[in-house]
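Presented as structure tokens, the chain that follows is alone, the form predicted alone.
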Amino acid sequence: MNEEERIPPGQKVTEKFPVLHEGSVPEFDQKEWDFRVEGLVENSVTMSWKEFRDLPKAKAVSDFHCVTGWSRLENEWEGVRFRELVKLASPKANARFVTVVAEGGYTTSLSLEDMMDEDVLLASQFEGEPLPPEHGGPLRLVVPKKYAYKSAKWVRKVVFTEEKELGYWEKRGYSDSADPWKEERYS
């Protein structure tokens, strides 16, 4: 696929990686930090930063599309595939959605089907370096097939649910489906 075919309608390519987020950048203390997987699962999980970092790693190169109209192509992310969390937690049969909870009460939610895509990561590395705090370090969700507000920064917990829970931006009028190829920016 050539570069032109990789750019959704209404988007412009940038080489920069603009910083956009609600609120201030949280402090990271790896001694206090934990990550939880809960909700409709057979095994609730709580991990320290070290335990999370010990999970199997994967790299993915993907494009990143912001709802404000910019796209950054060929970003190299490294982290834990969401599928690894599914293996650990064993979601129950009625779990159809995942609510992602981040620092400061930020949330987003996606279908379990979307989260199971091969390229969905909980990323701790960007372009071979630790993910900078302003870009969501130590841990951000990366969902390449959706607008970037679905790729929550500073992730601390995932909750498997039966019903869809609208996230921070979705409650404020942004599209819940967030498909850049259909320009689903607002609800």
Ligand SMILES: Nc1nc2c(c(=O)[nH]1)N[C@H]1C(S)=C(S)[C@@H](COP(=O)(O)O)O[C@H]1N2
The other form holds:
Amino acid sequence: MNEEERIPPGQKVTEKFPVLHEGSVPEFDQKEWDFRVEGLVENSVTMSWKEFRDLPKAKAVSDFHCVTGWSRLENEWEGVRFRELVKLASPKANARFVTVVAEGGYTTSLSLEDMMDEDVLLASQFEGEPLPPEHGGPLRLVVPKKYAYKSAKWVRKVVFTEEKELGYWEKRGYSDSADPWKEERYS
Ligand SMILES: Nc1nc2c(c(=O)[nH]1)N[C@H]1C(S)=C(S)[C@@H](COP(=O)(O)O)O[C@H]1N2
Ligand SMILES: [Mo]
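Switching from the form predicted alone: structure of the form predicted together with the named molecule?
Below is the entire complex, every chain and molecule, led by the chain shown above.
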């Protein structure tokens, strides 16, 4: 694909990596940090940072599209595929959505189907280095096929649900489906 074809409608490429979020960057306290998988699952999981780090890792190169109009191409993320968490927790048959909860209360939600894509990661590395705090370190979600407000930074918990729970921006007028190729910016 040439560069033009990989830029969704209404987006402009930036070489920089802008930092964009509500509120302040949370401090990472490794002793206190945990990661939880809850809701409609056979096995609820609570992991320490060390336990999370020991999960199988994957790399994925993907593009990142912010709803405000910038796109950053060819980002190399490394982390744990969401699929890996599904294996651990075994969602029940009626689990259809996933609410992703970040430090400080930011949330977003995605269908379980969208989360199962192989490029959906809980990323702890960016371009071969630990993910910087301002970009969501120690751990952020990356969902390349959706506008970046779905890629929650500072993730601490995922909850499997039967009904969709609208996230922080989705409650404030942004699209829940958030497909950049269809320019689904607002609901
Ligand atoms: N926890 C949290 N995650 C968040 C946000 C936020 O406000 N809080 N903003 C989202 C938006 S709108 C964008 S564009 C990306 C920006 O990620 P970046 O700062 O690494 O470029 O983070 C997303 N994840
Ligand atoms: Mo954004």
